[in-house]
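Okay, so here's just one chain, in structure tokens, the form predicted alone.
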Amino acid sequence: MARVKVFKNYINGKWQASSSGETFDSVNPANTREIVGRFQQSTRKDVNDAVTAATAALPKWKKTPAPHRGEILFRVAELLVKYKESLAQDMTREMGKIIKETRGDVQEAIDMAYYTAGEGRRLLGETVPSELNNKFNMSVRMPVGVVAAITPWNFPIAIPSWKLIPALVCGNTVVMKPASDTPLSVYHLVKICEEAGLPPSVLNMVTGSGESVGTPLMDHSKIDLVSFTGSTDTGSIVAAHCAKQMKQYSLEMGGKNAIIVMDDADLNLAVEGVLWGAFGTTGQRCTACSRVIVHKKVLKKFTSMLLKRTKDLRVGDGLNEKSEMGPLVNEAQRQKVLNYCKIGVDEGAKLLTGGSCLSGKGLSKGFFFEPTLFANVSPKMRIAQEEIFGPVLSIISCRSLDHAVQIVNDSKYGLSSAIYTRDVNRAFKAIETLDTGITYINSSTIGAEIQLPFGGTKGTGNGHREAGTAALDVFTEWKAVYVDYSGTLQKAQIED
């Protein structure tokens, strides 16, 4: 057997192991037998040490000019687009997504780096007129201070370039926790920066599990903020722990996104639409399309077109360029997604293709599943209702457009929706009406682009955004100025 390569913390500018002295392995989900890496089993010591370190760099940090920090985060964004296909081709060996799946999660990270570094140049506030003569107004933005950046293993350099890079551009550091699935790509995140020229102690990165890294992290005195992204039950812990001590936190969890298909659409677009929402990552996108509503008109044709698709698609190992999807993360994934194709069925829908685990040639070795779909799904149904973050759609019959928006917001998620429809007040009632934070037309849930805000509404977020103009309002503090040059004491609101 090929010796696995041990991976260090990273804390103070210096790559060391854990207090503990304990590590842990990260598998191929595609190929368990393979062991793509092993990583420190951190404890609250390393978080502490690695806060320390992050308080201790701040204020130099803080200092630097804007545009330097944003000439650094340009020169990590060069470096990600040299490293880009051996930065894939180990996240599709850590993750398990298929090759041109990874090479766009580093893409995003590519264009996160290169759009936020010019933010360093601009960092906006406003101006103001004053209600006084001789008096000048502006609001100027400040770090918050420490972050801590929780990410998890779905998107393992995209998300958490969504938080490292604007958190630095505004003159905050950081301690980052990567999933323990996906450490690696994160580990090479951290070395780029290195590379590109980042002071050291500005970033922190310390590997283990939530209990032992996680909960510390988000406890610590000296943590400023909190950005997490994850589940939404892990997210209303993450949410207590940070009201407790009164500190900042951005959340961005859970959904149950749909795509509407009205009877006027473009059934074949519809289809790969709903094919890629659906699949797409293997269903473990917090976009990931679950539901799909379907005017009644089209429901037969729409749903025999989209089933033949489904049993069409490649199901393998994501380094394969062949593979259209790859396995699940791991087994404990696995069997929450039989477990719910098993509740589906108890509940009365009709599966019309999948269900299973795989294991047939090639993928015995895997957390491979097959790709499922459900019709007569009721919107009540659990399978309609829950997360579920697996290769699994539930096809829904509507009535009407009022009907189809009323299914998709009877959810507590409110996170990404679409419609197909060659109607454009159509089109523009459901952008009216559908709550939820990201809204496609005639495209799938999932795709977003960084230069606009990311997030949604009742359970899948806080109200924060990510991505954007909207992630500076995450990493900074808004100050008011008030510059009055008369010469004597003016009093606002106060008649003399």
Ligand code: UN1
Given for the second form:
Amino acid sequence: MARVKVFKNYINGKWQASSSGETFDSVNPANTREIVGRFQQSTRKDVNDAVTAATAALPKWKKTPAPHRGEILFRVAELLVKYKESLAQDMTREMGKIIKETRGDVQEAIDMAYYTAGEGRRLLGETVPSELNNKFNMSVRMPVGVVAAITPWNFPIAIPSWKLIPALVCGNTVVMKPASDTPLSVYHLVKICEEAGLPPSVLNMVTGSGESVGTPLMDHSKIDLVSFTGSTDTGSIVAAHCAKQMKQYSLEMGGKNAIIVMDDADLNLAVEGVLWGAFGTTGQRCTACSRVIVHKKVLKKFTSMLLKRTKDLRVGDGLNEKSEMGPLVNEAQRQKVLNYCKIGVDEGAKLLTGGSCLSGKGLSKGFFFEPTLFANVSPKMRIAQEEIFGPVLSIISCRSLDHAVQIVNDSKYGLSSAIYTRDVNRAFKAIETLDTGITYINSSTIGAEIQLPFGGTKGTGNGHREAGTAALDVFTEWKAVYVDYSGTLQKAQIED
Ligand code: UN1
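Okay, that's the form predicted alone, but what's the structure of the form predicted together with the named molecule?
Now the complete complex, all chains and molecules, led by this one.
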């Protein structure tokens, strides 16, 4: 067997082994015989060292002019472009999604880096009139401090970039903890930052489990802000930990996203959108479409069109350009998905296709699963309410737009939604009434662009958004500044 490469933590500008002396392996979910890399099983001590380094680097980084910080991030963008293909190949090997999608994942980080580099020359505040003469009022953005970025495995470079890059342009220093299924992509991102000339200690990376790295990191008294993407269950634990120390936290969590297909929709277009939303990334997106709510007049036709396309999907190793869907990320996820399929059958939903693990030719050594369709799903069933995070789609019938919206909104989550209709009035009514952070018209629930805010309502988030200018509000504190140049004591709000 080929020698396995060992990857170290990045602390204080140096690549260092963990104080535990222990490592863990990251395996290829399409072929578990392939170990993609060996990573540090880090400890509280490693976390302390990383936070100490990030704290020490903060004063200087804060004072580095923001346009200069932006220029370093521009170089990060250029290097991501340069290494895009090899980053995508490694990402498919460690996470499983198909190569076209991992290229897209890297592209999303490129977009974020170019966009944010320009932000270094904006970081807009406000100037507003004063109530008094000879007085100038403005607001400016200040960095929050030391940021802990706890990132998921489903977008191994894109999501870390959503946190890291805006945090840096705003003048924060960062400690990153990548998901243990995908540390290699974050390692590459950190290497690129180093090559781009990011000063030592401004960014640190510590790999390891949630228990031994994530918890000590979010509990560390010198961490000012925790930016987390992951499950709603873990997010609520993060919130409870942060609340105890009154530190800031920004959470991006689950979704149970739905597409409405109205009776006037272009059904071919809708089928393609639903297919892409449900089975892209093997359903492992927070934005994945896991419910399609179809007007009863077109239900039969739409279902048979969708069923045919679903059965035709080519499942295989993501490195094969012909594969349309890769494996699930690990066996635990696969068992979770399998269990939900059993739940669906027990609840009385009709399994149209899929529902089982795949182990045919070329698939037996990976975590492959069949693209799965359930019909006759009622909105209250668990498969229509709980986030599955796999290639399982529930078809639900509706009578009208109002009925469809009511079904979409009957969810504890509120990330993404979509409607297929040719009627502009229905489209605008949907925009107004769908209770989600993102709504698409005649497009799937996935594929958000980085220049708009990303996030959701209800159990999906805690009121913050990533990406776009909204991200700046997470990574900065507002300072209101009043300059009184009257030379006298002027009192706001007080009458003479
Ligand atoms: C996620 O699923 O956590 O909008 C992020 C999309 C991608 C990002 C998804 N641009 O589907």
